[in-house]
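Take a look at this one chain, the form predicted alone, written out in structure tokens.
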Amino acid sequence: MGDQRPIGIFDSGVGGLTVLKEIRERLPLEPTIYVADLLHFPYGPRYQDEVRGFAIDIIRYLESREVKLVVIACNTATAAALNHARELFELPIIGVISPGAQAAVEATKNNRIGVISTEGTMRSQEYLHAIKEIDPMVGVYQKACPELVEIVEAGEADSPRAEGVLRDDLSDIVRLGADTLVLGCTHYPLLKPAIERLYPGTFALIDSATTTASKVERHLEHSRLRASESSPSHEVLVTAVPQRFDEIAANLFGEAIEAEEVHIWEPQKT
């Protein structure tokens, strides 16, 4: 029969659709239920104790749906509440740090990894910690890049904007040598196109979104958790402004998708 319940993800906005993407492809059986904190977004800026109560809140929203699993499709609210939900909730609970930590190690040839992020995902230090946890020997170069994440929202990430913002923000990971870059936000993977046309063969790319699909596969199997049936019931829910959300989200995956607003929490709590 398989267990029907489903796979909960969510993340600050549109970003985790990435995750949400590589997963329903990976696992076409499985039912979802995305959750984009559109109210709250972005998270990158914010402070992490903030971010935490956000992703608290989204999690037990998810367990009231009795979902079997939760993956937190966002670096920064990875960085920030992975740890602490682990401790609140007995539901298996995937971030996409780790996933992506692991890949990079495996991945690099020169022990020399770059990785991009939100100002919130490198406060964090979680990249440097969980890659070096894994190989003290690697040597780790950070860079927080904030205007990316307008730049993919905008519908930009394979333009000449993309590019020279790019050029920029990845000229001190190039200088220094390393040839894996760890994509360390859920946007990220969308300027893969862009990085690649301006420093081809440079780096391995270390996608997120694949990365956990992957993990998330490897839990449901090892669980024995999988879905059986042919045709899974999927679920995209918005804090605020569905409409904004499904504007971006056609304009990033060109397909539509009808988000439903949901609220989690009190109208006066913002």
Second form
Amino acid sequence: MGDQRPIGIFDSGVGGLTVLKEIRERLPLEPTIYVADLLHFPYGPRYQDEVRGFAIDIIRYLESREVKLVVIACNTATAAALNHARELFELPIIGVISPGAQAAVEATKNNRIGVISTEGTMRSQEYLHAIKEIDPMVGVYQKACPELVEIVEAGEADSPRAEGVLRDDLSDIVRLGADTLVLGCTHYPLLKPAIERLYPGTFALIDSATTTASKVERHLEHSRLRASESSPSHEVLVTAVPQRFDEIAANLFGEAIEAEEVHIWEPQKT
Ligand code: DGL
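Could you present the same protein in the form predicted in complex with ligand DGL, rather than the form predicted alone shown above?
Let us now look at the entire complex, which starts with that chain.
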């Protein structure tokens, strides 16, 4: 008999769906609960304390739903909350930064890695530390690209607007000769087609969705937490009324996804 409890996964919006997709493909028997905190989107420009508070409340909610494992499918929230959350909860909690850093160091041939992320992730310097911890000789070039998050959440990842912003945002990293680019925000894997069109063959693109899903698999295996029944349930919850969310989710999964609203916080009295 396997462990039928769900895996809890969250992000500020559609970005973490890239992680959810990889987890569902790699672990097809695992039930999942995904929370998109659209009420507080975007996390990137906010203070770390504030993002940490949102993340802790969401993890507490997921704990009340009896998940067996939490994946913080958001770089900004991983940077702000992972260490603190591991001190607070007994639940196993996995973030997206160290799997991405590991994959980037393995991929680079010229020891130059570019990292694009939100301002919050960049300010935290978590990628720099995680990469240097693995290999101090690697050069790390970071760039905050907040507009790209808005573009993806608006469903415009594969558009001329996305290409224009990418060209500006990546120019320094291209000039510095990085051969590896970490998509250090879970919204960014949706920009892969546009990046590959603009810079064909320039970078090994590191998408932490893949590396995080394999970490989740290893953890479930090692802790004997794998589910075993077929047809697992998948819940997608949003903390505020979705605009383009359902449509972007449907495109990503190739099937209709109906997000339900969940109230994690009491409505503010005005
Ligand atoms: N997808 C998130 C990340 O990986 C956050 C984007 C945002 O809310 O600013 O950082």
